[in-house]
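Shown next as structure tokens: one chain only, the form predicted alone.
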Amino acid sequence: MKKLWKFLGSMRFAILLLVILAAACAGGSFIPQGLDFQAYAARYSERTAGLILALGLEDVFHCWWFLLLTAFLCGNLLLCNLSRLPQLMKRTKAAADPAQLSAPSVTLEGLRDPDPVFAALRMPKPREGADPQGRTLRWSVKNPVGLWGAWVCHLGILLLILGFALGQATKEEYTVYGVPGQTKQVGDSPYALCIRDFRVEREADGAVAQYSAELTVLDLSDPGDPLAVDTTASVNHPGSAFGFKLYQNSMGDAATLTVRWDGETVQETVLCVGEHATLMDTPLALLLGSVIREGEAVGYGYQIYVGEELYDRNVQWEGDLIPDFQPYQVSFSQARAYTLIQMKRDRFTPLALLGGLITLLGLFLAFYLQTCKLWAVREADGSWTLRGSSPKGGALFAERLREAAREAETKRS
């Protein structure tokens, strides 16, 4: 059992988990997510589609084995940190204890005064005491917190992975699209999205500069007292409401389908390109395939279906009627842009951000706060023997210590 726990908290196991998780993430990037068997079979083959669904590769970041591997990685990091904590606390205590003098990186003998060397290396003010032989001892420890750099970094990575995994497992994500003036239900949630306005901002040369949607998110949990939050979603500038982030994800063309009978409007529907509507109580369905612009003229590419069979396809120009629906007068009009909004809510984003900040703190402690210890013992002839140690960069520290001692002796002479 002891060997098992040691392996679960080892670096070898962590590297194995990271390799498998990296391969899974790569698979999730190359394989389109969220499709059904037919879609995968059309893209690859029926055998490959079955394998994708069997392995859960159609939703990699939520499948059971990905979450299990992530849990093992978090457990590995936790065990690694817990196993190293007693030793790290012991090292920290030893750094401040003059009776626990570590093996020196460098030893300098015959110094007349060690204080200028302490000052040159910007060591904290030396404390005085006696060594085990009763000789006068001066010592100082600089940046003992630097010993905790790797440990803090591991803790940050643990929180980062944990925040990401919990966020992926519990996040809410919806796609809503429509034209200004429409209010759409947000999936199966108690929220609705009202699209107040959608603007396409252009540069002087006509190039698109920005897409911006003015939105209102409604919380309909209590129909008698709905809550509303106004926000704006632009490309690279998401809006926010009720813990959701709202992203301006895409846009396209839309038009109004109007059906009249004896001059009276009996059906009016806004269709985005790719959507269809059934006409009245007939078996006919009309699909808006495209919006065509030729100078000032606007046309609407459409397809007519009888049940699931394609009956006809053609183009109707603004002001004309589609001739196949007599005695109804059927036409498309009011071409305009629709906006597609992605709504995401991840309650564990703060945990992942905290993990990222702690990881950066750990890297700072590890690379920029070099722990070093310097102590001087007064010999019987009145001279001082100076010793120093640094667990990281010992050779560099030794060179700096020799240089500081040479400069101190030169000034004293």
Second form
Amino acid sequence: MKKLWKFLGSMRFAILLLVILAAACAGGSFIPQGLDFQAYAARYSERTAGLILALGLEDVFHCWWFLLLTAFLCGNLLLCNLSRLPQLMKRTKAAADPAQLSAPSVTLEGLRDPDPVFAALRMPKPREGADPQGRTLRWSVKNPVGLWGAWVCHLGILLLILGFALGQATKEEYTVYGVPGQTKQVGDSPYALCIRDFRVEREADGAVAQYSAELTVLDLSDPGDPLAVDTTASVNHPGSAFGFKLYQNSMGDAATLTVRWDGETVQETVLCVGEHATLMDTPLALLLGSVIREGEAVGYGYQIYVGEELYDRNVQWEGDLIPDFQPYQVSFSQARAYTLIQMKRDRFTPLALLGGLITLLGLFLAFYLQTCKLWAVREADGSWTLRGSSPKGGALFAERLREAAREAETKRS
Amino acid sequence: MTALLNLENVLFYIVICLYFLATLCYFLFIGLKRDALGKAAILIQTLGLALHTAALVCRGLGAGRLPLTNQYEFAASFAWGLCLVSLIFIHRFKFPVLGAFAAPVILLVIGYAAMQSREVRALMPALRSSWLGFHVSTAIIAYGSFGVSAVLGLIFLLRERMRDRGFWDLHVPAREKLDLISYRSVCLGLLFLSFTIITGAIWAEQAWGSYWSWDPKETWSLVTWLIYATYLHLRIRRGWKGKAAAIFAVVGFVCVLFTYVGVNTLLPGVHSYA
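Which structure goes with the form predicted together with the partner chain, now that we have seen the form predicted alone?
In what comes next, the whole complex appears, and the chain from above leads the way.
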């Protein structure tokens, strides 16, 4: 059992997981996600389609084995950090202890003054004491916090994955679309969204600069006393209300479908492109396919269905009537833009963000605050023997140290 | 505005010529083993970088925004990042031979930029964000660093095969040092790639309402991150230094190039403009 725990927290297991996860992500990006058997069979072959569905490759990033791998990665990071914590604390404490100065990677003998070398390597001011043999010892340790880099980075990744997973599991997400003036129920939530205004701001050359929606979110939990919050949602600047963030997600064309009988309006419906409405009590349905703009003229591409069968398709220009519905007078008018608002509440986004920032801090500590030790012992002849070690600096640290010592000696002579 | 864009156009072609000349000088430096040619190559590359910077500034001023929003601008900036990081490493480690391997890659990337449409178009609303600068500029430094680490990996692999050991011993650091420089370059790249991913996630959360949506570009950035994280762990766990690490650095950069070019052409997603 102990062996199993050790393996689950080992670097060998971490490497294995990283490789498998990289391969799974790469594979998932090549296989189109979210299709059904027929679509995969048409694209590849029936056998391949069966294999894709059996292995869950149609939804790689949410399938059980991918989630299991991610859970193993979290377990690995946690066990690794827990097992390394006492050792790290010990090493950090030892870094400042002159009795622990051993295993140098560089030794330079016969120096007349070690202080310029400490300064050249930007080491903290050296402390003075005596080594076990009673000789004068000067030592300095730079960036002991760097020892914690990998540990902090692991912690950050753990929080990041945790925040993402919790967010995915608990988030509330709805989409609402409509034209200004409409109020719509937000999914099965106790909220309603009123679209007060929707603007498309344009540059002088006609290019779209911004989409902006003025919204009111209504909390209808207590129908007798509804609460309302006004907010504005535009691209890159989500609005907020009742813990939800409101995103200006998309937009499109909409128009008003009017049905008149004997000059009197008997049905009026706002249709967004792609939506349909059943006409009065008839089996006929009218779908708004597109809104066409040719100079000043506006046309409405429509399709008429009888039950589920397409009966006719055509374009009705503004001011005309759709001829197929006599004696009803049916027409589209008032072409305008509709907005699609995404409402989302994810309480764990800050945790994921914190995880990301801690990961960055960890990487910075690991790569750019490298721990190095430098210590000098005064020999009986009055010369100094300088020793240094930097676990990550290796040959580069040794070279810098030698150069600094050479320069210091040259200056002195 | 038009005058600035015209100036950028002229500067861009001068920069291509300078990078070509620098590549030629580097090759002659290795072929003829004359130090003066190496120094000239570095000088020409530095001049190229200065004019390249000026071209990007002109593009930015002419377009009225950061020049980081389409394939041409990103490729031109990627080449700039590669040039900058390689020059820093050349100066820092007194290592002109690095230029001989980096310059052709820079030329290749700027050549790719030259093949893209250079039309200045208005930015779509999603790209009008202050995060654009952070996100893309960190990506440029990350890609540049990974490019340099791959070049160093190649030099490492070729170093032993070179016949004229005297020249190589004089101008190319020892294998251990070469390996460490490549490692440093990967570290720089990984740090900046992490910045890229995180700033991208923050921006995506504001623009699209989701900080991670498994878009192909996001996914391949993660794949790249995982590959380099594996590289770092293998260095510690199995002592994968030297040859294995050099091969890994080259393979990692192939993955970076796929993330940059391959994803845009083969796996379109919300990043298809980049």
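Keep in mind that what you see is a predicted model, and the values were worked out from it rather than measured. By rigid core we mean the largest C-alpha set that fits within 1.5 Å across both forms. Positions refer to the first chain, counted from 1.
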| property | result |
| --- | --- |
| Threshold 2 Å Cα movement between these two forms at Pro144, rigid core reference | yes |
| C-alpha of Val259 moved at least 2 Å between these two forms on rigid core | no |
